[in-house]
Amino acid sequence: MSHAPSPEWRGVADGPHTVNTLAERLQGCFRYSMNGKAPPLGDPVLVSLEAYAYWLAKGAPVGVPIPGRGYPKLPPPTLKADYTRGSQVYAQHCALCHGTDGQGQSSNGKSVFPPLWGPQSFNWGAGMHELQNAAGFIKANMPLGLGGTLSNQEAWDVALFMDSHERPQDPRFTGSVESTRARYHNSPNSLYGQVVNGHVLGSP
């Protein structure tokens, strides 16, 4: 089974003015969010995921927001997001599942609760490394089964705490953290290349 999915306009994935097909977008999920190796175009895994996405969308109205789709875009926090406050939110609401060290939990070698930083987490190219994405996701979905119970401020604070830790390198790394930030992370919502607790995030 194969089909030609509609292209998606993406202004930041691989540089400005990029149009991705659904298959290419799925490859990005493997490459960045999963910090893995993307199947090649036409691979049965990608075709199956495309078919599943097509099935999920069958009968859905076009141009109408679907309840439960995505996550909210939070307004800027009332107070500037803070590492210390975020660590307190993490300890109270997140550590039970994701571990005090942020490395998640596994059972029989399979991840049950994913790591949020460290060598097994999503890498610096993933959308979750950007504070506004992480805060919106956390607000809508976390803690597990209690989405919407954290305040906007708590979501921003714990997003900053999570994203202030080291993780695998951005696959687009140019050899220089400074130039990689300038090209791909030039945003106040990205901590890549910034100094946190005396460490330049993204550096070896």
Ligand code: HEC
Contents of the next structure:
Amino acid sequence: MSHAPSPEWRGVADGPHTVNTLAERLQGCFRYSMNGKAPPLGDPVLVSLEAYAYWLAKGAPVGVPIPGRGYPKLPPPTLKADYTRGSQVYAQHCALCHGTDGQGQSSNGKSVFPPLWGPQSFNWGAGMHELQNAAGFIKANMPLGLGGTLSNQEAWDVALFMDSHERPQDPRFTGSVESTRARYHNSPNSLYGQVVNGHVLGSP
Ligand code: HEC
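Which structure goes with the form predicted together with ligand HEC, now that we have seen the form predicted alone?
Up next: the whole complex, starting with the chain shown before.
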């Protein structure tokens, strides 16, 4: 088990921290990134995913970043990220696949190009809703097959545009956007609870 992905130290600003096991981390992918319901601990689906991760990690060096893992963080943008510029990047480089309305495309009920906002997208608890994560991911991977072709500024601008749209509620919602922001999203990289185009993001 020495090659297991390391457990994570996680917590909230005003509460206790705990060590997340791999299984708990995987549950988070269901809950936030997929906006779904996580299988319970010990469920065959989770156990299979854990086994797959251990298998993938077999023989890999420990404590060394492996090529292809994750994506590089971008330096802060030169100009403050901008919604209008982001909408232009989106129209030119993203709408073809993800749709002008951001709802992606599906075929026979299966998502081909994922929605980037709206009821079927990742939710406000997903890492992708944070600008630095979205900008880094987009720069490295999007447009699909053309990773690395956007400028850093374009990646930040389009990340801001994408994350300025409404999406499913954070499953940890406390009943108020303000307190949910204070507890989970108290960061300049999160637009949750901020006003964009006259709308408070995350408000039900
Ligand atoms: C040629 C089609 C295509 C274009 C153009 C494209 N994407 Fe994608 N995008 C995809 C596909 C397919 C996936 C799913 C990839 C996967 O699951 O491995 C994806 C995934 C994503 C995701 C992850 C969504 C999630 O729920 O995890 C984001 C964010 C994203 N794209 C943003 C963008 C942005 C921003 C642009 C424009 C700069 C863009 N994409 C351009 C095809 C495209």
